[in-house]
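To begin, one chain is listed below as C-alpha cells, in the form predicted on its own.
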Amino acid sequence: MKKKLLITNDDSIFAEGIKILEHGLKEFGSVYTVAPDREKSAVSFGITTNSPLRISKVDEFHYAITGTPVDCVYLATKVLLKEKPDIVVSGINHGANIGEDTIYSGTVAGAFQASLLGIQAIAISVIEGKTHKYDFESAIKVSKSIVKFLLYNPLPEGTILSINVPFEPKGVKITKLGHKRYDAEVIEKMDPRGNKYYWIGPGKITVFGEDSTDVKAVESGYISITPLSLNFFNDKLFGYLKEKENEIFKEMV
C-alpha cells in the first residue's frame, strides 16, 4: 500500500539533502516537502507565535515557510495535507547531530514535533568527509531501511530516531546519546555607525562518550541510530530530592 511521507529540515527548502531524500523515498508513495525557506539550523524547538507565518506554493508537493522545522510540521498536519503523513523525515541534515547537537537541532526538534503529534518520525544527517563531501547514498539507504520498518513496527509517541551517517560507513550501530559540549565563541565587532554588535560561534568543541554512544560510533567510521526521548524526568535526582525534602524546605514550614 502506498503511503504518505512529509520531509522537512533546518537547512531550507533548497538544501541539496532534502533535494536527494525526496527523490530517493518517493517509492514508498506520495512524498510532501514542507521546509523553511531559509536555513534556520540551530532553532531547537523554536516556533513563531509573534509574526505571521507565510506559505509560499512551489507546486502540489513542494512548500517554503518563513518559520521554522516545528511551524513547518505543523503548518503541514493542520493546513497543507488533508491527512496526516505516515512518517516525517526531517533531513537530509548537512553535519552531525551527535550529543549535545539534539538539544540545538531544528532539524531533530522537526521530528519530535512530528512524534509529538502521533506521527512516527526520524531525523537523518551527514557529516563531512575529509574530502569535504558527504555520503547522500548512504544516508539514503539507511534512511530506506528504517522507513520500512517504522511503518510496521511504530515507535512509541514522543520518540523519533536519529540517525547521523559518516563518510563512506563501515556499518551500522545502535548507540546512546554520548556528549559534544559548545564553549561558545563570542565576537564582538564594530558597525559602520559605531554601535558594537556579535557573533556567536561554536568556539572550543569538546566530544566525548562510551564506546556504545554516537559519538564514539561515528568517530570510528559508523552510522550511528539513537534513539530519543522527551522525557526530561529524572528518576536518581528526583528520589535524591525527596530524601532531602524536609531539608530543604525546614525554613519555609
Given for the second form:
2 protein chains.
Amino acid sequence: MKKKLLITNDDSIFAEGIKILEHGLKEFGSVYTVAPDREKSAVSFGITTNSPLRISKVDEFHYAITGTPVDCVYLATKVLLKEKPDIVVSGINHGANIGEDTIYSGTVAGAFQASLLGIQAIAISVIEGKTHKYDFESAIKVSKSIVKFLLYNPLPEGTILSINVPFEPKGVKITKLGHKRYDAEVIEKMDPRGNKYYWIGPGKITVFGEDSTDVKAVESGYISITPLSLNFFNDKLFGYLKEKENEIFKEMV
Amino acid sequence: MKKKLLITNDDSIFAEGIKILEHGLKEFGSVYTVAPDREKSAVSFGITTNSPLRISKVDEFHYAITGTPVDCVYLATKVLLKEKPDIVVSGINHGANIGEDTIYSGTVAGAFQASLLGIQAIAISVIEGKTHKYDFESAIKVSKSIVKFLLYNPLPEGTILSINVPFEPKGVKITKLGHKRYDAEVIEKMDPRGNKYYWIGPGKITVFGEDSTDVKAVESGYISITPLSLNFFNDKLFGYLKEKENEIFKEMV
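Please give the other form, namely the form predicted together with another copy of the chain, since only the form predicted on its own has been shown so far.
Expanding to the full complex; the earlier chain stays at the top.
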C-alpha cells in the first residue's frame, strides 16, 4: 500500500541531505517535505510562539517554513497534509547527533515532535569522514530498512530512533546513549562601528561512552541506532531527595 | 561565606519573576541577572549559532542578552562573571513546567545548561491561581530553602531540580515527572495585504499522572520538586530492538 511520508530537518529545505532522502524514500509512496526556509541548527525543541509563521509553497510536495523543525511538523500535519503521515523522517542531518548533545538538535526534536503526535518517527544524521565527505548512500540504505520495519512494527508514542551514519560503515549496532558535551567558547569580536559582539563557538568537546553506546559505535565505524524517549526524570536523585526530605522541607511552607 | 548567584529566565529581563527572585536571594551574596532582552518562551535548549549576540549592560549586576536562556548562561559564565557562579536559579517562570512539556521550556533549559557546565542549578515556575494571581511569596520561600540545601549538598553534574509552585500551596512534595502534552492547534489568519499567516496556539492539552507526579502534586495544591537529568535513552525499547536485530539488519550494509 502506498504510504504518506513527511521529511523535515534543521539544515533547511535547500540542504543536500533532504534531496537525497526524498529520492531514497519515494518507493514507499508520497513523500512530502516541509522544512525551515533557512538553517535552524541547534534550535532544539523551540516552538515559534511569539511571531507568525509563513509557508512558501515550492510545489505540491515541497514547503518552506519560516520556523523551526517542531513548527514544520505542526504546520505539515495540521495545515498542509491535513492528516498524520505514516512516518516522519527528520534529516539527513549534516553532522552527528550523539550523547547529551542530541538535546540541542533541531533534527532530533522534529522527529520527537512527530512521535508526541502519535506518528512513527526517526532522525538520521551523517558524520563527516576523514576526507570531509558524507556517506549518504549508507544513510539511505539504513533509513529505508528502518522505515520498512517501523511501518509494520510501530514504536510506542513518544519514542524515536536516532540513527548516526559514519563514513563507509562496517556494520550496524543498536546502541545506548553515550556522552558528548560541549563546553562552548564565547568569541568576542568588534563590529565596524567599534561595538563588541559575541559568537558562541564549539569550544571543548568531551566525548566518552561504554562499548554499547552511540559514541563508541560511530567511533569504531558502525552505524548507530539509538532508541530515545522524553523521560528525563532522575529516579536515583528522587530516592536521595526523599531520604533528605525533612532537612529540605524544614524551612518551607 | 558570600556566594555568587546567577539568575536567568525565558520571560526576559523585564519579567516580574526576576525582580522578585533577585530580592529574595540577595541574602546569600552577590546576585547577577543575565537574561534575554525579550520574551523567549518555548525556545527550549536553543543556542544562537547562526548570528552574533549582543550584551546590554544595565548596571554591574544586570545584563540583557539578544539570545536564549542557554546563550545567557554561556555569556554569563564565560564573559560577564568570568567564573562559574555557585548556583544558577532560572525563573521565576510565569506558568507551569510539568510533564513532557518541560522539554520546550527555556527556563528549564537555562538551568540544565548550567548543570552541564558543572554548576548547581534549579528552575522555578509559578502556576496561576483561580484569581489569575501567582504566589511569588511561596516561590521565594521554597527557592531559598533549596538554594541553601544545594550550596551544602551539591547535586551530580547534569541534574537539576524543577520546582513548580501553585497558588497558596498546602505543602511540598518531591515528585516524579508526569504527563502534560500539547496537541497544538494552528490558527490561520490573513495579513493586511491578503496573504495568509499562521500562529501555533496552545490547542488540546492532555494532563495525567500518578499520585507521586508533579502533575498530581500541583493539581492537589502542593509545591512540586522534580529531579531531572538528560538521559533520554529508552532502555525498554533497546531490549526490544536487540531482540528484533536480525529482522531489522537483514537488508542493511
